[in-house]
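One chain follows as structure tokens, the form predicted alone.
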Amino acid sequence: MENNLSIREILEWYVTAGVDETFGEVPFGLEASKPKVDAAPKPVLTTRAEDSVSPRAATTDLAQATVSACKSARELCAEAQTLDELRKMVEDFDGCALKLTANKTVFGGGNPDSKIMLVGEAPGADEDRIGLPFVGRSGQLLDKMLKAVDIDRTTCYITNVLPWRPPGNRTPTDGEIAVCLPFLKRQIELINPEVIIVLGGSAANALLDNEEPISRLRGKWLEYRKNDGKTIPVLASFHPAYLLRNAAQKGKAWADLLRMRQKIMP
């Protein structure tokens, strides 16, 4: 018998029934059922005898890139005398990316006697444009905060892990890290200091190679290890940078300079 109910004759129907819910779009039992249609069949996997061994992992242009510039740049520090040369061999570095888009290479400066030898990050927006470390606004920051434990910037030597700005003061990457940590490590060498202040997390991890937190790090005398097997006491504390999003470990910071003068001028 054909249907030929409306759709609100149908309606009124299922009200009438006690029906007050529906499971779908289509009110059950109006009309045909579709044929059903059987699932794809399950592809068979085989296994072919070369795909049964190991794969090794892939090693791509960059990390062989990266290699080949790590070894480059712990050669060149090698023969490095002075931080003249260093500074030289740096600037004709091209074995790190960061140099290409950054403005100015930014090494280290200050008076290269110092007992004293500060750490920082990277090069930021200022640095990049003026070409020495620690200008902008976290420089002046600095200054400040040496110039309250009697401290004079210029008695210092002051650098940065990377000695060009990455691109919108992004991370840096390991890659980057590892490619320019020899230079620094060189001027350690070079400058031998009596105690090393590392400024920010991504800093002292670089130098003292761990991924502790600075919040962890700071507060307590630390050692770098030198390649003569000498080590050289690392006081680690906040990034002025960080210092200037948040005031309130100002305080930790301040410690973190007297126990730093205590040690050098007990």
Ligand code: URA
The other form holds:
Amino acid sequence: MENNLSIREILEWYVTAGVDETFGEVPFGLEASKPKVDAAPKPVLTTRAEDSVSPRAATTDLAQATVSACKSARELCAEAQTLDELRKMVEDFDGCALKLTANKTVFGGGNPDSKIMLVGEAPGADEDRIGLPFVGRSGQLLDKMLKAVDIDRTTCYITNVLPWRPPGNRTPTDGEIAVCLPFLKRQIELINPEVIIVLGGSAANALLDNEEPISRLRGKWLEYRKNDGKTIPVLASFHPAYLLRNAAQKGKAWADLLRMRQKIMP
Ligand code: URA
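Having displayed the form predicted alone, please output the structure of the form predicted in complex with this ligand.
And the full complex, kicking off with our chain again.
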């Protein structure tokens, strides 16, 4: 078939599909970078064309793959006794298709003995390139926000709900969140912080298992219930990326962080 698309149209198509940056001059396919095949129970990541007889069957396959990936993540997590073990499990986990398009697995980072754990949504382009959470523009604003309440970022533990960047920074699906949540929950158990700050509505909804908008959640103490029934106080606040676009809301985010500081350093 003749291809009459201009270079601009082709590039626009790539950007729409989530391919918004390049990492080298030579293209490589997913085949070449296929993850290792030795991980424990192996959920189906994609539906093969010959298997998908109808959209309904494909949807059912996907739902089953998600359920099986969630189970596999939960079972794996229970075995992780240290953060390093958990990091290795996340790096080796093949149950979330986001891993196929991500450049790096972005596990949590910072002080594992911290009283403060900050949880964002998912790595962005900079985090995906470097492999650490909150190192791009949002991270730089986060550092300043913490500094404004006299907290050095390096004294905190910082992580995300998802360890892999969704292509083009799209909103993660419920299935992707469900599959990755056990890894976050195990991180919380292993860090055992005194307070958790969730940044943005998506992270807050995932961790608190609700659908409230961030405007209703922020500014008040909420609770995260661990598997052992004990609770950790949670404060939801605006995501730094939102604050970069809505500077007028920075005062509220500052008030949230002050509230957190007063709780841990009365
Ligand atoms: N946004 C997030 O939610 N997390 C990051 O690590 C970076 C940007």
